[in-house]
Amino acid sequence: MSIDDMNGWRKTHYTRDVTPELDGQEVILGGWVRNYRDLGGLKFITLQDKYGERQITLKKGVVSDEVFEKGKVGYQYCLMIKGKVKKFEKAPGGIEIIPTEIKILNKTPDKLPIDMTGETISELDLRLNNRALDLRSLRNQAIFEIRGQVLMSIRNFLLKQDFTEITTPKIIGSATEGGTELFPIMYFDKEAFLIQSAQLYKEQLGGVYERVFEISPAFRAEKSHTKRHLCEIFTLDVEMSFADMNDVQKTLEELVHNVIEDVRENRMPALKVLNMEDKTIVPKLPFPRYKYDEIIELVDKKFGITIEWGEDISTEAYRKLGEELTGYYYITHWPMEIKPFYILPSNNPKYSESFDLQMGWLELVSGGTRVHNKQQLINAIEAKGLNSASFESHISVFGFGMPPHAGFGLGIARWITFICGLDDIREAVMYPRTPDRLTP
């Protein structure tokens, strides 16, 4: 069987748009074959694109020859199809196709590495190795698109709260926030990094547009080995002037708020698909908050574990308040030694303006208040054992003004994974970097 050419064709509808209403009319569509049956004199296709799928009915003596015999396909073929639109209420989308002409645009193996019927799932990597194959999945395309929805009601929202959306370098000079989980690359004759974070960047341009947001990648070289951790991640980063971490905390829960509104109102279609239609709900207002002492304490009398004060809660601390706090949840007041030089100490120094939400026993995101004054920020600097001299760019703009101000950085596969009922956050990207994985 020959590969055709377009020669001219271009299609007319996606399949979402052939409805019952186009009865008798003629459409072109063009997709993948994601199911094919052959029964003697009756053939089906199920031709999906990227909005749906619609199915293709091939009736010996109804439909020609020619197209009865070209309609013998492999599964992911890549197909345009001419044909009338019929009713029929038990075909998806209560409609079918009957076609006059089919296009054969390209073939497949007669076994695909991966199964793309929807009757099982692959093991995950196995996917991953296959990643464009893979993303063409009813469930991915569900991922997708909520995560499209997402990311498009983020910007809504904080484009209609007076935020100005910023593009800041992912290339740096040296590793301004400390820490070592940075990447080095070769910057023609000199070593430079690949950036963990905006949070500098974002207070420059906060001091000049007041409220900044930016979504983009970051890079941390740490190797983690969980279902919840990306050398390459995806955030959300908010920068608010003449604020502090309550003004902060406000604006968040009010965008989670109004996202999953959106997710919601525009995408149930895909939330069924992944069967998450009763289980990602629109949040109450506001999100209860916590400090840090109180969830110690919590989890030392209810779970008997016991963590040190001064010490990160563990995982198993974690996932036994994820028992307790189902929904979103903020802790507050974290110790001031295990925060970066940037954050406000309380008036009890032993603390920090400072906060997560959670969502069960999952960290969505990181915020609090920024120290603003100059010297201020080079004692910080010092304090946590790092040359300030290295910070000489950024230090020089806390001395033309700078405001008061807070801010967040939300990770958006992690927000993902929840959103969309996923085990693994490598499924809410579409092409995941971990340490064992830089390919596809």
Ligand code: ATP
Given for the second form:
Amino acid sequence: MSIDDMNGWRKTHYTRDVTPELDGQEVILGGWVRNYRDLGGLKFITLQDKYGERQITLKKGVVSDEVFEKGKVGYQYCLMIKGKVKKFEKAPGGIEIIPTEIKILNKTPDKLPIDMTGETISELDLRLNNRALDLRSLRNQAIFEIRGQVLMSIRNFLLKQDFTEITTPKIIGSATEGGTELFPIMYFDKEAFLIQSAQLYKEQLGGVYERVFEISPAFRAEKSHTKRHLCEIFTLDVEMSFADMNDVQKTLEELVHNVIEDVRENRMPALKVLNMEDKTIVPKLPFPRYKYDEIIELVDKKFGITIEWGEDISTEAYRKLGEELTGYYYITHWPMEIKPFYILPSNNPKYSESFDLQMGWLELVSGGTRVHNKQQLINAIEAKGLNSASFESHISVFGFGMPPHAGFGLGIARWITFICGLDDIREAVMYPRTPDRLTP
Ligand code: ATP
Ligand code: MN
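So that was the form predicted alone. Now I'd like the form predicted together with the named molecule, please.
Every component of the complex follows; first up is the chain already shown.
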């Protein structure tokens, strides 16, 4: 069997646009074979495209012998099909297509590396090795449709509220936040680094455009082998001037509320594919707010897990907390010693004007009020053991009328993991980067 050319053929419709109202009309569809059945004198092909699938029915005697022969296809063959739309209650979507011509544009081996029929889910690493194929699955179509909606809804929400979308550099000359988790790169004959967050640039631009956001990659050189850490992340960064952390928390919870509302309104079929229609529900506002001190007390009393004051909350403690607090909630006023220099200390300087937004056991957001006084910023940098001279260009901006400001960073893949009910964050990214995965 040879391979056909498209020649003059172009798709007239996507599968979702072929509705029972088109009964009797000729259409040209293009896509891939999700499934096929050969019952001797009768063959069925399930043709999928980016929006869904339709049944192609080949009955001996009804279609030409040539078309009937062409109907010998394999999983994920790339086809174009010209045919007549026929209303048929029993077919998926109430329609079948009776083909008059089939073009086989590309073939596949007899055995694909992963199951594409939807009957079983292949092991995740195997799927990631064959990601472009894997992404055609119904499950992945649903996940990334929801991701697209989330990104669109975030933009719609923020743009309506006077935020300006910014873009900031991802290559930097020195270790800006003082973290050790930077990827070094060669920048011609000098060493440079991939950025770990948009923090400093978004603060600077908040002093220009007042309310700013950026949706962009950041890079974390952490050798974490968990189901919630990636080396290349994609974050929503927000910064608001003439505001403190309370204002930011209010904006953030409204954003979460609106985005989930949009997902439910526009992506219910995708939520259903993932069995999340009853779980991903619009959260009530305002979200519960707990202080760090209250959380470590609760974790101690309820679960007998001791967290030394000033330490991060352990994964074990988060897991237990997540069983108790299943939705969205804030943990505020973290010890200053575990917060970065740009976070404003509270009146009692042991504490900080900071918050995390949690979803059950998982951290979605970190944020807080920032230091905006120049001398205080210099002191804070030095107090963390960093050299303020290497921050000179950033610090100078604070001498030009920097307003009080606050903001947050939200991990997009963490959110998709939660909304879609995924077990592993790698499922929420088209091509995940982890310590042991750099391809595809
Ligand atoms: P964690 O403590 O969970 O490792 P973090 O506190 O180091 O995260 P932040 O620097 O606060 O992370 O980054 C802001 C947000 O970006 C986080 O709340 C999280 O949603 C996301 N994020 C951070 N690091 C990662 C990562 N390695 N993989 C995936 N998402 C991440
Ligand atoms: Mn954090």
